[in-house]
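Given as structure tokens, the chain that follows is alone and in the form predicted on its own.
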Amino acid sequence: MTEYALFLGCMVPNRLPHLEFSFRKILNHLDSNDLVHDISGFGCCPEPIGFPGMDNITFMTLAARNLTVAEEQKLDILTLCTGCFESLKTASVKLKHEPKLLEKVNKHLSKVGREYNGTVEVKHIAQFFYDDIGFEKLKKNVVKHLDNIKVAAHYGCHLLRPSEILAFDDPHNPTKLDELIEATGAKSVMYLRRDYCCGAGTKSLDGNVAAEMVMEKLRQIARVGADCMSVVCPFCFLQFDLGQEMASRAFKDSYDVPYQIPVLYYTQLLGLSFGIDPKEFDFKRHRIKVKPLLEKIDAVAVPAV
């Protein structure tokens, strides 16, 4: 099976440790730690919204530095970040698809000894999930099937597009993020605005836009009465936890639901159908309160069989 070296980015070691925590509980718990190795030398990826279209030489050069970092160890990258993902996973597919774009990174990287061959995969959790460990070790490891409650899956936009780049799912009718929440138990709600975007990269030019993202989101998900959200990107986490307390103040006279949807990262709800302690996951850094979900979770949650 493939072995990676785990990028960790910037966000998630920095304002999201917990995020992190929670994927190292879930690979312990599926004795997959030897899958997934720690290694030093990692930058920032860099970020794949501003960055490509200011500089893109320097965008690439950056990325393919971090990918030279898991060459030297012969691993492909694993990201927790969809973020990540994206900077990474392009230059990883244009280096190797442009002779000449490699030619003129490895002119750059070769002023700190570096250089690029091309031969490293990118992988996202969700893929890891969905592609090495596979849905018949997940589901063996299924104790408390979370039957009566409704996910609100979002995709984000870094895991989808660029489709022909990220190759992950179908951008306009994605299934695999569902898949992987139903494998807890738990049942994948469809709702309108789905593939609308977190909100977070209008963020820095408008924060009212960015809020009323949010808050068009919520309310389609509250409309179908889902218990949570599910998602898996660090971005997307805090517009959705913190952003969703800030934008119920800005706009509590604008919107008749007062919105407290807990939002969940992937792994925390995967650990929670495998019984592990939720003071494992240390839901106390969550803004909106997962107290009632983990309530109904345990007041009527089917045991596995």
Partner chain sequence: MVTRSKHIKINHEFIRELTKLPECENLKNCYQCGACSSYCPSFKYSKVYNPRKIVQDVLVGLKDEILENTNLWFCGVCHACTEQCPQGVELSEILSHIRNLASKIGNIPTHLVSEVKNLLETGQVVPPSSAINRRREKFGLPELPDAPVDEIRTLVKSTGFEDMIRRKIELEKAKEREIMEEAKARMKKMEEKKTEDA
The other form holds:
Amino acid sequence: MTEYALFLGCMVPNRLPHLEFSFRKILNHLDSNDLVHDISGFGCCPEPIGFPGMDNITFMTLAARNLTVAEEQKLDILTLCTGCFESLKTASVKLKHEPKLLEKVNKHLSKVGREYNGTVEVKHIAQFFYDDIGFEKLKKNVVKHLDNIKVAAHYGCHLLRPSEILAFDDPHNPTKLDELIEATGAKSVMYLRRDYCCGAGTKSLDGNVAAEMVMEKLRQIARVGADCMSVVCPFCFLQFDLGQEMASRAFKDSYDVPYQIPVLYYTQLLGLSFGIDPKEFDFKRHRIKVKPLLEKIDAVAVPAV
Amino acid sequence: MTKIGLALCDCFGQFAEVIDLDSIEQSMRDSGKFSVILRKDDFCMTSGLESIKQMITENNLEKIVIAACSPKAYETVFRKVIEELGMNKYSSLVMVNLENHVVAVHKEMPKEATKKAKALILAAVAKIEKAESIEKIKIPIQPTTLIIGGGIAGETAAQELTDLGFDVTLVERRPSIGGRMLQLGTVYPTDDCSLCVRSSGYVGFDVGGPRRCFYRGGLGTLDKLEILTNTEVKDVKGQIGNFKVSLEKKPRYVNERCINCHKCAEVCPVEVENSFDFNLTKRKAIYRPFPQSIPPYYVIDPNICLFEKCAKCVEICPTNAINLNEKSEKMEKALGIVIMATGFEEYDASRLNYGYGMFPDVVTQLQLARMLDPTGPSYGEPYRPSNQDMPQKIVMIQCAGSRDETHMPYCSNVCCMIALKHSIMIKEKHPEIDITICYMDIRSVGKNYEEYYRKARELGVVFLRGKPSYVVDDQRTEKILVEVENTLTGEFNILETDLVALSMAMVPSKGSAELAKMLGIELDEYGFIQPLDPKIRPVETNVAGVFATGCTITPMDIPTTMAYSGTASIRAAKLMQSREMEKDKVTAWVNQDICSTCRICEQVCPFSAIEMGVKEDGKLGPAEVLDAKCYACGLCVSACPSAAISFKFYSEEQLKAEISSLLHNGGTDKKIIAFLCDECAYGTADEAGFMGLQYDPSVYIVRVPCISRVDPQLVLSTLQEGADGVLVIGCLKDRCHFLKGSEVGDLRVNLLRLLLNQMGINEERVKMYFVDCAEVNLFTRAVEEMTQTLETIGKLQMQ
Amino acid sequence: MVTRSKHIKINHEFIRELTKLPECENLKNCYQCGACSSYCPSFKYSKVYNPRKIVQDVLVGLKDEILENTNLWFCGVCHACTEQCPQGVELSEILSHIRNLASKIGNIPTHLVSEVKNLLETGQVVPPSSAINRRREKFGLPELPDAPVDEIRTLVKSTGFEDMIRRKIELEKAKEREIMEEAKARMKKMEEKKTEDA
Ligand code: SF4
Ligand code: SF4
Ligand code: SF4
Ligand code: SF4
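Having seen the form predicted on its own, can you show the form predicted together with its partner chain?
Full complex below, order starting with the chain above.
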């Protein structure tokens, strides 16, 4: 089995530790702690939106630095955030296929006594659950079929695109996260604009643009009667959780707001189906109340046989 | 000893300006190879031809070398002359191209030129000495044609051929012929009913009139036309003149006693989407495909029929026309010619982001065509499938799936015109309906076509330049929303509409790939039939005797299809009219004792001309060349690992003798052999002569049919015999006259270069080039590059 | 989005320069269909940022107009345009290269400048906080290792990035100063006028 260095990034550990907790909890529950290692030395991924726009070489160099940290330990990288995933995966793919770029980057890295040899693979936890853990193991641990709820999957731009580099799933019609959601017994519902952006990327420049995007997604999700959303990125999480509340306020005249669609990080959803006590996940940190969802689940959830 | 004569031309004194013809004549006499030498300066004229005839008859010559101008210009003429004298035109004549290989291109080097001329003539002798006589073969051609596909393309070809007196079997897998055209309702450029077909026979007689309704056009009653509907082609074997075709006629369950009373459909309990209306409507399990169908009977859809569990229709049928136990019928037929006319279908619209399949009010242009058909489900009125209402606004999206690298990169040709036609039809009847066409470029090319574009604008159709990205719906208003940037204003638009019509890309119909495989015909990357030559031979395929017409080749409109079908019919008729095909046996042949049945030749032949034999015990037998299909390119000859395949013309011995003689007698300080394919490469060297370009006289040109005939072994032995460098020149890869020759040649030469490296021979000694006939200076450049290389690396010293 | 002078000469140099960069070669295939812009969420909602228009401007060579336009930074880097493009134009990559060029002349939005400041100070874009660390403890999450600030600083210096950002900061300060001075001058004038009036 491939072993990974866990790349926490900045948003998850420094703002949303309860998401990190849910992942570790699941890992523990699956008895797979030995697949994922905490190592020191990682820096900023760096973020894939503004940073590469300022200077691509610096972006590549800082990302490659992180790759060398894992390379030293002969580990691949596992990310909790799709942003980290895109940055690191882009770097690993490009450095593998563009020797000139690698040479340039290594020249800079040599100033801190590092060299990247192009051996590190980068995975996002969605892929990790899909490939490494596998459905058999996931399903075996499901004790509480979430049959009663409809979940809207939000993949996130940086998990899917550019598909040529990230190669996670079909960018127009992805299915993997849906399959992962359905492993819990829940129904993953189709909705329009599944591939639409959460808007996090434009937030710093224009909050309105970002809010419009959130609303457009929520409108489609609400329409198909989803009970909650499932995301795999802390930025998407914030956008839909905190952002939902804020956008609902901002657009209170033009949409059927406020929406109340709880947002769950995938490992939280998984945890519920594993029968982990919801209290452990500290759902009160969520801006959109999760309680109604939990009640709905418990209303009919049947123990799996 | 064979009696060989030499006809040495001076081209009205032109050759003597450069070469010393007396010295040449003397050397040839001294060589003792010729029984007679004739010097004149007008062999290409009547007087000259007469003198050749005289020389041959007077001296009882068996073979003749003519040293004059390019064989490309006069070989056919000379061949005809000697054939008249009873000589074999292939084995008894070799021409030496003094004009373009010597005189015109080495003007300043008379000494070298004279030496080269001598070497070329001697090589011609060496070649002619080894020439085997080539017999003629006759391939009987049955004057019958199988046409696959009963749409307008196939029907038209069937009419043409039956009019010309040939028997035709028209096979259609659907229960009626008629094809896509009948579903269109109204067609451009005439704006009339799509049921119109050309009538059979001669205008004014019998079924008369220039055009007729589909069901009145007499198609169903033509004596020479056998129509097999509900029938699939299961296998095709054999070659032109005698294709063995296996057919399977699926049961119709309703026979010709059917009087179309419709009682059966009334009682039939099962319903399904009606594919004739592109699923806009429903039909029963027992149904008539459409009111004018040919044959004019009902049919049962076996996929949904409940059969004996129900059998209600059997009970009610007043004429006892239904038999639920009908079985499918297998048929074997031998037919001379095959014409593929399998047509097109729309690209799967649900693969686009346009909400097709999600919103009922997003339809394709073909679905809209059904609505606009006066005999269609809504009697010619557009409607919203979701609620049957008349739409107030319609948006059409062009290039849906076409001109798109992620879907179909080509332009589907007819969609602009269809959208214009539909928008005009709607606007004329309902000016109050708003129509917006989202387009990138409107392609209404030619007379009477651009007029549609103008008319649509006149009628108030709005053209918005932009490719929509998304189609969604507004739940509250039940409108469809099309998101698009108007690229001419730079504004983001959300078009609110009631109906969206997608101008879908056209793709080859399902099943055409399997058919192509059976027939051995080449398809392009999108699954359309690859014509033998898209420019000159648009209806021929790589397999002799198999033709194609209509949208199975490329998206095309009806007038073009008519023209294609006419051409395909003429081509087919041309082959059938003489009832046999006469061919010189220059084709490849397999020495069956040596063949190891490796099947390599079968796979490499670009013309599907090789079939594996079957032994008595049913096991795989040695390969066999189907003469009628073979184009004599030589690809298989050089591909066969057991050297089991050979040519009588351009045989291995001939080529080796020619090369060895050249290297023995010719050359300056260096020797270069240039293998030129007989097509563009040889043409380029000729062209260099015509233009008077000068090049190094150490180059000797060896003609081969195609460079795929040049195998690494031949090049190696050429180097061993004393060549310092070898040029291999063929046609451009995508314009190879033998389709794959240049590509294969390239692979082989690259392999050879690797091998040379391993042997310690500089790989630069073998160079390969691809030319277009018009690229005159490529040949001289190739020679220059080779001589330069040889200057740096020196002569080849072989251990 | 770019306001144009009356007569524009097509300048092929910019596209030559740009297509030399990796992933930019296919830029020339653009047939201006607008599939990218019709999808681009940023265009849809901001109305000021249009990726197709940028390509069009590149094609006619409006280099300065493009690079000086601050709206360039409205791109959310969702890469949807790249996936939408029917001609295989890797638009989001190209736009990123264009922003690289814009950054060189100081066209960087302030939020990114402060992001870089954070990075250089803490090694992270979203720096840790003591409140969160307490929460981590409660969850029993491992203590976070220190970010490799020194290495990051060295690398950023090595690539010339630090200089670029410093120049940008200086530029901004200079602009601020200019504005301040202008304001002061205006105040002075007003006061002078007041006294005059008096
Ligand atoms: S088959 Fe039956 S229903 Fe059909 S036409 Fe004949 S009688 Fe009528
Ligand atoms: S010579 Fe060419 S066409 Fe003939 S069988 Fe061989 S490969 Fe096929
Ligand atoms: S990457 Fe940028 S330009 Fe492309 S669609 Fe997303 S926001 Fe628009
Ligand atoms: S989608 Fe591609 S081709 Fe169309 S305008 Fe955008 S970049 Fe150009």
